[in-house]
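Given next, in structure tokens, is a single chain: the form predicted on its own.
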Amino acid sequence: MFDKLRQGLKGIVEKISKTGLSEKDLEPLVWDLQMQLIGSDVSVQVAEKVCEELRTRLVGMEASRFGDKSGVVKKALKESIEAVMQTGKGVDLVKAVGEAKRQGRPYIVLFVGINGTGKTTSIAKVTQLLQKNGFSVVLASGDTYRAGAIEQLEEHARRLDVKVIRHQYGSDAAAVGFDAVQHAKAKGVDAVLIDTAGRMQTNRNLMDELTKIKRVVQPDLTIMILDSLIGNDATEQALTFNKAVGFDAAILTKVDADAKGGSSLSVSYLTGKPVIYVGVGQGYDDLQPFDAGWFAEKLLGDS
């Protein structure tokens, strides 16, 4: 996980640790850091911000002239990464579902994203998370376009022992979501998780349909599913979806296989939306709460 970026940052820390902490001494090394970040799929804007944060923390800092400065430098870089990633108000999904239950209503979550990001599997993982916290769940098969999509969701539902609300292929996805919400209200189900058709952000008709689904079901939370392996494309997708449809938080998938880590670092800062979970494997339990401290530690750790 993040191996390429980790090794690059380790080298930068070592170089800075062997030089002075004046602005003149730091300038070429901070530039090296910026290039290292950009080469690991961190957006230019975010790379510049991390470097600005690091420069502010290090210039003129008191450190032993002859001793090892690596601890000081590493701490400053960790704080710089955390500062950039702490953008947008986080969402405690379990707490939010519990609050809605106390209000006597289902909590509605709409999942959006393009094809191949792991959206349906992420829905299954969120289902398991909620079940483990004592909540009941109903799934809505709003992907009425892709062949096999309904069956894929139903297979996850069978394994997790939850109900799926479905219509025929080609039917109105907004109607599927509406029926799922009505079912949850009638049966006292705690959470409604709505799958949608994967769509490229450039497909205006499908984006319009997504807007219609949001208007009809009025979700409490819209989650964008992003594939961390596609780097800067994930950030571009997030920006376009947020502008066209709007989302509240993101889940990054396939983080366990991401050697670069750039999209993880860029998405929150550029969209202003928090990453709330990361997928770290194929199992239903392989969904981990995300926080900036965890990410920075992974980047700067030794393993």
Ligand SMILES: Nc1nc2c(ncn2[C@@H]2O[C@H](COP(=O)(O)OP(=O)(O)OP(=O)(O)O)[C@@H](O)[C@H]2O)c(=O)[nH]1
The other form holds:
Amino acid sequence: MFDKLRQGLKGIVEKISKTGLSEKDLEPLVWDLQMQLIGSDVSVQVAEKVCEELRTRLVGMEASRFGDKSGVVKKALKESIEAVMQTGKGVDLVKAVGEAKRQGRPYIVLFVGINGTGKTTSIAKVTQLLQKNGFSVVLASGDTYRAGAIEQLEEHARRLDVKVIRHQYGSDAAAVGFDAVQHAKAKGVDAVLIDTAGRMQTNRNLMDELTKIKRVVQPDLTIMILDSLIGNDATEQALTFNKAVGFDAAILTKVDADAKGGSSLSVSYLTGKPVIYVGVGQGYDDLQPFDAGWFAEKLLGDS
Ligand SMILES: Nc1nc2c(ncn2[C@@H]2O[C@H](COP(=O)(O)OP(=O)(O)OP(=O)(O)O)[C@@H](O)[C@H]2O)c(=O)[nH]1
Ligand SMILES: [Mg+2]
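To test you: the structure above is the form predicted on its own. What is the structure of the form predicted in complex with this ligand?
Every chain and every other molecule in the complex is listed next, the one we just looked at coming first.
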């Protein structure tokens, strides 16, 4: 995970540790860092921001006072990355479901994103996570568009032993979501997870459909699913979806196959929405809670 970025940062830390910490000494190395970040799918604007944070932390620092210079540099870089990623409050999904349950109502989550990013798989993973925390779940088959989508969700539901609310293909996705919420209210189910059809952010009709689903089901949380393998495009998609539909948090998938990993930095900084989980495989357990501290530690920690 994040191997390319981790190796790159390691090299930079070593180099900086061998120079002085004056602005002049640092400049070429900070430039190296910027290139390294951009090469790992961090967007230019975000790479610049990280470098600026690092420069501010390092310039003029009396490094000779410290025995372990590389430790100091590492810490500064870690803090810089965390500072850039710190985007408002994170979302504790499990806690939020518990809170809604105490209020006697189901917690509703809508999953959105473009085709093939891992929406349906992430729903299955989140289902298992909620079940492990003692909550009941109902799924809504809101992808009434792609052939096989309903059966795919039903197969996950069968394995996880949860109910799916489904209508016919071609029917109104908002109505499916609405029925699932009604079902949850009637049966006292704790969480409703709503699948939707993948859609390009440029497809106006499908984007309007999402707005309608949102208006009808009033989700507590809208999660944007982003495929980390597409790099900077993930950030573009996130920005467009956020503007057109609005989302509250993101899950970045296929991080197990993404050596670069830079999009996790860009997405949170540029959209201002936290990445709350990363998908790290195809199994139901392959969902890793994500936050800035964990990410920075993963990149710059000793393990
Ligand atoms: N390696 C890996 N594969 C993943 C991950 N998440 C999803 N996948 C795979 O990505 C493919 C697409 O996943 P889906 O869940 O069907 O994606 P989707 O967004 O629902 O796709 P559409 O419904 O067609 O829009 C599947 O083969 C999944 O197994 C992940 O975190 N890691
Ligand atoms: Mg799907």
